Each structure stands twice: as C-alpha cells, then as structure tokens.
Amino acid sequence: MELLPPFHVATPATIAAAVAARQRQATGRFIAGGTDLMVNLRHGLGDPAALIDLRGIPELQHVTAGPDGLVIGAAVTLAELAEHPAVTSRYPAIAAAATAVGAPAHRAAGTVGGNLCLDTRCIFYNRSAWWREANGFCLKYKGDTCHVAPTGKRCHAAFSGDLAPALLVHAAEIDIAGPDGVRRQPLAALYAEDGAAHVRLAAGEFLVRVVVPADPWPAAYAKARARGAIDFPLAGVAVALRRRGSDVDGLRVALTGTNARPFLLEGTDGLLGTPVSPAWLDRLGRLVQKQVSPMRTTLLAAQYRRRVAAALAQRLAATLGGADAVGHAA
C-alpha cells in the first residue's frame, strides 16, 4: 500500500457544521469507521483534501425503537447494530447482515453510514495504485476503459455491503442532510446500476439515519463469500416473506453483491396468493437469475454468483414459507 496523502481533518459537533465543513473543502470526504475509506486512500484511490468526521456528533450515534419502527444513526457502528435488543429481536435479517460484515475489529469500527454507501469493488479497481497505472486505470479512477466490458460505456463494478438488502426488505427509508436541508427518501432511490456512480448524493451531503417502518415480515439473511469469514459477499440476498394461512401474503427479495447496487427483485406480486412449493421456489430462481448481472469483477466466475443467489433466495424463501422442500436454480 502507499502512504497516506497529506488531508486536514475536521471534528464538528453537529450536522449543520459537518455540512459547513465540506463546503470549505471542494475535494472532502466525510468519514466515520473508514474500513473502506482509507484502504482506498492507502491505494491511491482518492486524494481528499479533508477528511470531516461524523462520529462526534451525537445525533447520529444512536438506536432508537419505538411504536413507529426503528431509527438508526448513521455513525452507529455495525456491531452495536447487530448486538441491539430491538433489533436482534425484532429486525434479524438487519442483525444477521451487520454480523455478516468483515471481522469482529471491522464490525467494532465500521458503521452503518459507511456500508451503505461502501464503494463498489472490482479485481481491476482495488489493486495497488503502481499495477493500476501499468494497465491503464480503469473508468471507474482515472481511466476511460472499463476492462470487464472493454467495449462498454459504463462501470461494472459490483456494491458489496451486506447492509442494504437487509434493510431493502423492510421498506427501510433514509434521511440525508445537505446545504439545502435534511430530506428523507427510500433507501432504494439512494443507488444507481453504475459503479463509478452507484451512490446518489449531491456534492456536500452525507446520509444522517435509516428509518425502518414498525411492524416487519418475517425476514432473514444470507451471504456466500470465498471464506467463511471477512470476506465481502460473492452474493447476498435478503428475504421478508409474509403468509397468509399457507399462502404468500407479501414477498421483498434484495440482493447485494451482483450488481453495482443493491436492488429489489422485481416481478414478486406474481409468486403471491399460493404456497411456498419446489415449483414456486423454481419460479423465484429463475426471477433472480434473469435480473442479477454479476460480471468478472471477482476471483470466481460470474455463472457461479448468479446460481448461488438464486440458491440463497430459494433457501431463505423456504425456511420463510414453511416448505419442506428447495427447489433448484434454473
């Protein structure tokens, strides 16, 4: 790795100081756990002017359930999350996934801010600054050629934080605080199928909190990941399934790792109204083969992602369900 840049650091202690701090530096980045950040920056994938820390405003530190769902700092980190009561009692698809996330010193560190807007990964992207340049660099950081689809226009870098389907599932929205104020939004609408530009915030705004609407399905999540721990997901789909006697009352599939965001599964209503059976999970594989896009941006074949998330989506679906039997990926 190389050393570090020469960056100032600023510390406010409230939102709107944190807002005021990045508009005195053009080139600053907000930070919290920086597990990813300052990897990045150690291999020369950025060199911000400022760093401006969010983790001494209070706001932002806490957990809080109530009667209208869940609220979530952005600065808390992911081993508070997935160690809170409500959550782990309420939400454990939310718990499961900030387990899932690196190892117990990352999960100490990392926040909840700081996976869902982690920066997408590529085997040509997060390699030494040296070796980068000796291939030209690559669209996503000083290049104009994406090296998994030479003849595209677009990055293809795969999103890779376990947090996002999780909270995906339950309808989960955001705020977002910027020089124009503080709005709130779902959380689908914060990611774009670009990996040089997969997160949506305007120049000067940071996520602030995740609001998760009371009263949640049933829901679980999963990971496959070339080691059993640390690792990022090769894929990861997230599950809330909601019967109705034995049938599929309401079904949110979300899927990490694939694509360069995290997404819905489109095309569910037609699984409602009938019971979770091997030809009903079949139909669900099938839904997420056709709509997952993995692509040479990891050590293991892009085939083999696409059937282990249909694979995780029907086994979750059937834990969920109630079903006897998995039906296998087409």
Contents of the next structure:
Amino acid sequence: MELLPPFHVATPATIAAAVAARQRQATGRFIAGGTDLMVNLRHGLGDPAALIDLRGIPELQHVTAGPDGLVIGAAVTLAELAEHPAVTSRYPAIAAAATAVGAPAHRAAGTVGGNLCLDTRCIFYNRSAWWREANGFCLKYKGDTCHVAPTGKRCHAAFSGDLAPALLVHAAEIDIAGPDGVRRQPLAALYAEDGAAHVRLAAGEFLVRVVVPADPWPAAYAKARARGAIDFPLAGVAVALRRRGSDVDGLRVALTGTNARPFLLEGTDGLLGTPVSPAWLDRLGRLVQKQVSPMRTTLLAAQYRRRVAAALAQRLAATLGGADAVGHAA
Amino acid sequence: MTQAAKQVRSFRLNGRAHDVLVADNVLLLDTLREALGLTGTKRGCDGGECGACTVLIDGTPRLACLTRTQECDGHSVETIEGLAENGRMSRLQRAFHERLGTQCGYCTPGMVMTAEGLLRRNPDPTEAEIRAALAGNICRCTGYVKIIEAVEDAARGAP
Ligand SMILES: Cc1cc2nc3c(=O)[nH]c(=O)nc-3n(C[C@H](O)[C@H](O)[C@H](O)COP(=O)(O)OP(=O)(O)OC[C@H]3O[C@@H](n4cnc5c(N)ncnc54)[C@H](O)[C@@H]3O)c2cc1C
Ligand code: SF4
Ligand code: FES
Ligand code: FES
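Counterpart to the form predicted on its own, namely the form predicted in complex with the partner chain:
Next comes the full complex, this chain leading.
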C-alpha cells in the first residue's frame, strides 16, 4: 500500500480548539479511531495536510444514562458502547449494532462519531490508487464517470455503518459543534442520498454527542454480510416496535448498507393498529423493497441486498411483534 | 519518505521505556519493523483486514497497520517479542506449538497477541468467546480448529 500523505496531527483538548484547528487547515480532516480514514488515506483517497484527532476532548469521551436518556460521546469506542451496562440492558439494538462492527480490534479503536460519519463504500472506490487510476478513477474522487451507473450524475456508494440504523429507530439526536457553537438536530438530518457527499457537515463541524431518548421501544438490529466473522453490512436493518395488547402501536424501521445514507423507512404508519400477521409482514417487506436502492457497489448482487433487507426487517418485526408471527417471516 | 516534521515519541515497548523520533504520518507497524527491528509483528493485508499486525496497546489488541506511532505516545505497546521470558516461550506460545496451532506461521504473532489480550481479560473463555475474540485474525493454513484448541489449552493450564 502507499505511504501516508505528509500530514501532521493536532490533538486539541477543547471543542473550540478543534474547530479552530480545522479552520486553520483548509484540507484538514477530523479523525478518531482511524479504522476507516487511515485505510482510505493509504489508498490515496484524500491528501489532508493535517489530521485533527478528536479523542482528547472530554465532552466526547463518556456514556451517561439518566432520566433524559442515553448520552453517547462521539469519541466513545464501539467496544465501550457495546459493553456499557445501560446500553446492554435498555438499548439492546444499539449494543447489537456496535458489536456487529468489524472485529474486536476495530471496535477497540473505532468510535461512535467515526461510525456515524463513515465514508461510503463501493467496489470501484475501496481500491488501491493504481487500481483506481488504471480505471480512470470515478465520480466520487478524482474522476468524472460513475462505473456503477455511467449515465448518472451522482455517486451510489453505499453507507455501510452498523450503528446508524439502531440509533435512528430510537429517534436519536446529535449535537454538532462548529464555528457558531453547538447545535442539536435529529440524526436522520445528518445524511443526504449522495455517495460523494452523504454527511451534511460544514467545514469545521463535527459530532460531539448522540442523545437517545429515555424509555426506548423494544428494538433489535440484524445485518447480512459475506463473512459472518467480520464484514460490512450488505444490508443492515433495525426495527423498533411498540405494542398495545397484540396490536402494533409504534413502528420504526431503519436501514443501512443499501443506500448512500442510512434512513428511516417511510409509510410505517400504515402498519399500525393491527397485530403482526403474515399479511402484515408481506406489506412490510414490500415497503422495504420499494424504498431501498442498492446498486452494484458490492460483490454480491444488488437484488440480493434488496431482498435480504426485506427479509431481515420481516424477521425482526416478527420477533418483536410477538411469538404468533414467528415462523411466518420470509 | 515525506518531509513531515519529526518529533520524539515516548512509550513503553515490551515493558521498557523507548523514545523514537518519528513524523506524525508513520505507522506503528513501520516503527516496529523498520526502525526498531522487531519483525515479529507481521504485515499481512496492510489495511486492517487480517489481524497479522495485532499488538497490545495498554493491554488491548490493536492493529499496528492502522495505528500511528504518534498515537502511542505515553502508552504501553507489547509485541510478540515481549512474551517469552528468559528465552522460554510463554504458556500460550507453547500451546500454539504443542497443539499445531501454527503452520506457515505468518498469522501466528497476531493470533497469539489477540489471544493474549483475551486471556488477560478473561482467563477462562468459552469456545464461543475465543472464536469471537479471534474473529479479526485470518489464517489460510490451519482451518482455525487447532488455534482454538491451543487457546483452550493455554487457558486450562496445559501443556
Ligand atoms: C476490516 C474492517 C472491517 C470493518 N467492518 C465494519 C463493519 O462491519 N461495520 C461498520 O460499521 N464499520 C466497519 N468498519 C469501519 C470502521 O472500523 C468503523 O466504522 C469505525 O466505527 C469507524 O470509526 P473510527 O473512529 O475508526 O473512524 P475514523 O476512521 O477515525 O473516521 C471515519 C470518518 O469519520 C469522520 N469522523 C470521525 N469522528 C468524527 C466526529 N466526531 N465528527 C465528525 N466526523 C468524524 C472522519 O473525518 C472520517 O471521515 C470496518 C473497518 C475495517 C478496516
Ligand atoms: S458508485 Fe460510482 S461514483 Fe460512487 S464510488 Fe462507485 S463507481 Fe465511484
Ligand atoms: S496487516 Fe494489519 S490487519 Fe492486516
Ligand atoms: S499458519 Fe499460515 S496463515 Fe495461519
């Protein structure tokens, strides 16, 4: 692999210092565990003059659980998150999603902020510099054609972070720091359906923390991947389902690995007020198949990812919806 | 190399204090292998995928091919070279040897360091826990069964 570009690393100890460090460096990049960015930099994907390591900032370092919900610092590692007692006991979908990331060494280094701001992935992008150069690069970086959809004008690389869907189904919000201070917004609003610009952060802005409301609905996360031991999701699905009696009274479904952004499924309101049944699961499956848009960005066929996304959603909803429905899931 | 400015970084390496003069863009894997001559830590995929470069940082398994030397300033780094005492292999190393947990040997330093990290945290792991701990270490020779048996043996105190 290539040598790393000649960056220097800043290690700010405050939010303000991190913002200032980024503003001083037009080509600077924030970094945390580096398990995504270091790999990409070694592939010649980016040439920052400075890396600004966010892990030394106290506001980013802790998980706390209280009456206002769960607050997760952006520099908390996935290993810390997955093992936190409040997370394992009350937010099992978040613990499962964190545990589903890579292998233990990735989770020991990789952080929540890095996972939520993960670069998108594509078989034409996650390649060495010489491979990409021989292929004329591509629209996402240094080139002008998308090899996946050559007639299109945008990049379809897939967002493949595991954590985002599990946070989305809990209606998580994020605090973003920037030159104008800290603002709060829904996590869902962080993302755009563009593989070359999927994270909506202005220069100098970074994630400080994630806030997950208290009293979470029962929820679960599952992913399909090529190798069970360690792999990015080909499709990942989180479902949160609240029941009143046997009826579904609240439903949120979120997906990753199928689109340029993780997203909340629309139209789930139409599935409320009835119990989970085989017909209900069919409708859920159709809703998923309609809204995901996997492209040929992975070695496995896009159609497989579409169908497995629906099947995972059905399986999780069947389990959360009550024992009756289990066994009918696709 | 590049012209990035160098700085002195100080860390404990296999229990002894070390100072190295490195630029910020130098990987721990390169410092260990090229500057310090500790070639036990292997460069496999060189991109975070295979686990051959696993070392312990503050006792936790980490990938030296994704870690900058600069990040290790003030921390403790342990490599495969640090396990043997007075020329005798550690119990875990002996178990890999006795149980044929190593064939070509290329994945072995990473496997051993990952297992060492596991056994320090969890001295009596189940087979499932061993498998989960070794999930990021790829071996193209053994088929993994002998590696798992070696870790089980080391945990049980045999051989
Ligand atoms: C072999 C391998 C397998 C992997 N498998 C998976 C997997 O199965 N699932 C998965 O989700 N990931 C996987 N990963 C990717 C990665 O390990 C994780 O997503 C990890 O959580 C990334 O976090 P990090 O702190 O290391 O990110 P970094 O590499 O430090 O940063 C990633 C990106 O996020 C930005 N960033 C970091 N922190 C912030 C912040 N606070 N605010 C704004 N931007 C920020 C950086 O600028 C960078 O663009 C894998 C990686 C490898 C090498
Ligand atoms: S989807 Fe197209 S533009 Fe995006 S990374 Fe792949 S080939 Fe490049
Ligand atoms: S060489 Fe580091 S993971 Fe393969
Ligand atoms: S013994 Fe050859 S790769 Fe594992």
